[in-house]
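We begin with a single chain expressed as structure tokens, specifically the form predicted alone.
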Amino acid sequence: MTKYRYVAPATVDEGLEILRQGGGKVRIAAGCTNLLPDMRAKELADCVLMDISGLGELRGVDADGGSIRIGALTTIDEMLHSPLLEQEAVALWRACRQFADPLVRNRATVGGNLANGSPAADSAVPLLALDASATVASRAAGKREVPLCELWRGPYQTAIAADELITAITFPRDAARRSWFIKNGLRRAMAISLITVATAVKQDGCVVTGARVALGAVGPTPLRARRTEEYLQGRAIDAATLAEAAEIVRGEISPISDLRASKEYRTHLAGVLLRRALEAVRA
């Protein structure tokens, strides 16, 4: 029979001092949406189960100074629910939209989204268009700030060492900057993504000033297409440039084929939605 130990801390400082003596035997638990397959399926054994949903000073989304905080505990249909989210990063906004079900929104974490470390993860490519960062604190180090762009090593691996614990994302408040979130799925509920693309643009009258552009479920990670933001720079969001932006993104990604969809169809499924993402935000 598996048997697992159960621990709530009290604390965060009292959580960290748990990873720390776990010697990488804890399993964090919170919305346990990702957990609890991995346990009916048996994948865990010989482990802490720390529960940290009652760390309340880990929820919460609000505005500090120039920059928009969230907890790592705070659920998706609470950010779904947030104004300040829905008003400045709609890209976010728009993926807890489509993120699952009702159910599994009401339980599941942006921090254990982005913990599990999934290519296909709803919430981190709106975050990597937002430009954002995961506040990582452990009792040996202390805090320290992690881009997204460098969070994730490869499928479901991330930087997080095992003694480690996010406790916030941070990105920055731009209120010219405009942003959008395009999923697309074999069917509306539950599906886990296709491919999924977030753009966060800034213009000055209709040449583009500044550009994110992020894509999940076409690598090893989620990832930001930098050649396209690239060449967005300096353009009018035309024809022509939605066109070549369209071929640029398709040649910087590596889709795999499986059950689902085939290589060639995440490749041009990138452009189209590339191509819609722009135009959602075009001044």
Ligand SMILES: Cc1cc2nc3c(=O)[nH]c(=O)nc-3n(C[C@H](O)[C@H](O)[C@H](O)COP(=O)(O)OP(=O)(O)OC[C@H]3O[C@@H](n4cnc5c(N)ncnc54)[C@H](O)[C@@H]3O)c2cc1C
Given for the second form:
Amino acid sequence: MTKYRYVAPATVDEGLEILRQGGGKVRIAAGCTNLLPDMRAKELADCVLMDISGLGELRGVDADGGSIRIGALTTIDEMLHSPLLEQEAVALWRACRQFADPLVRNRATVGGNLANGSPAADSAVPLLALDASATVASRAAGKREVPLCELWRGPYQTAIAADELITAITFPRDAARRSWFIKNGLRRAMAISLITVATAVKQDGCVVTGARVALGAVGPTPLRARRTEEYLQGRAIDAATLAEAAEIVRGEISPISDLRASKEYRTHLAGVLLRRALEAVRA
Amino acid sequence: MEFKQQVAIKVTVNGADIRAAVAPEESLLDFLRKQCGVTDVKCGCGMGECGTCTLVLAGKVVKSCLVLAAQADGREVWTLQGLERDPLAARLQDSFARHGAVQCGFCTPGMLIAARGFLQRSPQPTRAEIREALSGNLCRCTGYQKIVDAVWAVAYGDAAEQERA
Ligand SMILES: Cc1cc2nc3c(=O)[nH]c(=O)nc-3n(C[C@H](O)[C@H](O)[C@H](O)COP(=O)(O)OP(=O)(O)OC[C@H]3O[C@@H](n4cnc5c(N)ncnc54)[C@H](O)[C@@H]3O)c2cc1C
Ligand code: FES
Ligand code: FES
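Write the structure block of the form predicted together with the ligand for the protein whose form predicted alone appears above.
Below is the whole assembly, all chains and molecules, this chain first.
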């Protein structure tokens, strides 16, 4: 007999009520691209699968006033076909282009990608660089905004409580910002990222007036490279700056060695990719 | 709210309405193969990596081992079997045969569905775009070159193909 139960709420409110009642036993099912392989590998304890895939209110990309809002159930393919993201969030759009393969992109959602908590999650790094927050809702606490830099606690561990649901991701619009994303994997399609780098930079002439740098798969969580960001402030992105920034970023990360690459190689690569990602946004 | 151990679903599979009860964790792939006898969707890996289970769900090309059967409730599913009279699927099938893009055939139904979905959206692709579109479908036999040739020939016709050669 199956150890799972199933429920499909008709509204977000109903979903939050189920999460409250479930007392930690409810598992949210969105695109299921992580969930079904996990279940097949028998890693999940018995739980209620709460299927939110029918909640249309959680879908779509739109700009309201000064920010861009992406519903948690928006698929990677939908983001890839959003002209708004292609124009105003190049780093995210580029990450979607390189995400898995076109078939997986039709199912995988951005909310699921962030909630799953993989240090290599491809949407995490550009969204960190774009200074995004997750809107998280629960019956007990209503809505709260979690800046992505506070979302992850460790590999596959997040700050989202068992009774909470991510409803949307938002980040500020900024016409003056240029952003970029680079993913390095072993194969072009479907390889887990060895390392990813995103930059989002504002410049006055050629002087950096604000820089954000994020990296993935180089530590227990996707992370911001704060010291590198501080170093870039007020400088021009020239050869000397690039060389120094690459050195600094190498000191800010703690990649592991595994069968796909050594710690040394990943550390070296982080510097190289940062240089490229900065060259790409240079005014 | 009731937490169900069996989920009653109604799905249209290749044009036929099917009512059934599925387990919460059952994949759409398992449901089709075990309960519906639709066996052109193959299970190569069950983990989303090989693409042999590719089908069209609510107009989108997806890997059915990554979809809960319950999530197909109220939706339309098309597998290669059901696309017999679809002109684009037929042209692709014919082109695969002529180009030797089929060897053992295990990947073929998924490959054809993925190629069809892609050409519908991008009727005039580059070869690189064809490769990217099929990157979620693995083939152990053909080396992909012939598959790409077959899709290319459907997009541009055999004349274009000779020109290229
Ligand atoms: C072949 C293959 C290739 C892949 N390639 C990539 C890749 O290149 N890059 C990459 O980053 N990932 C990749 N993935 C992983 C996966 O596709 C993504 O992480 C995807 O975005 C997960 O979204 P989902 O909707 O399918 O999540 P689900 O599987 O439905 O859920 C994942 C987790 O998040 C939770 N969850 C889902 N939605 C919410 C929500 N709104 N609020 C709170 N919790 C939620 C679920 O409970 C579960 O724990 C790949 C997977 C496969 C099978
Ligand atoms: S069986 Fe679904 S992708 Fe391999
Ligand atoms: S023809 Fe054998 S796997 Fe493709």
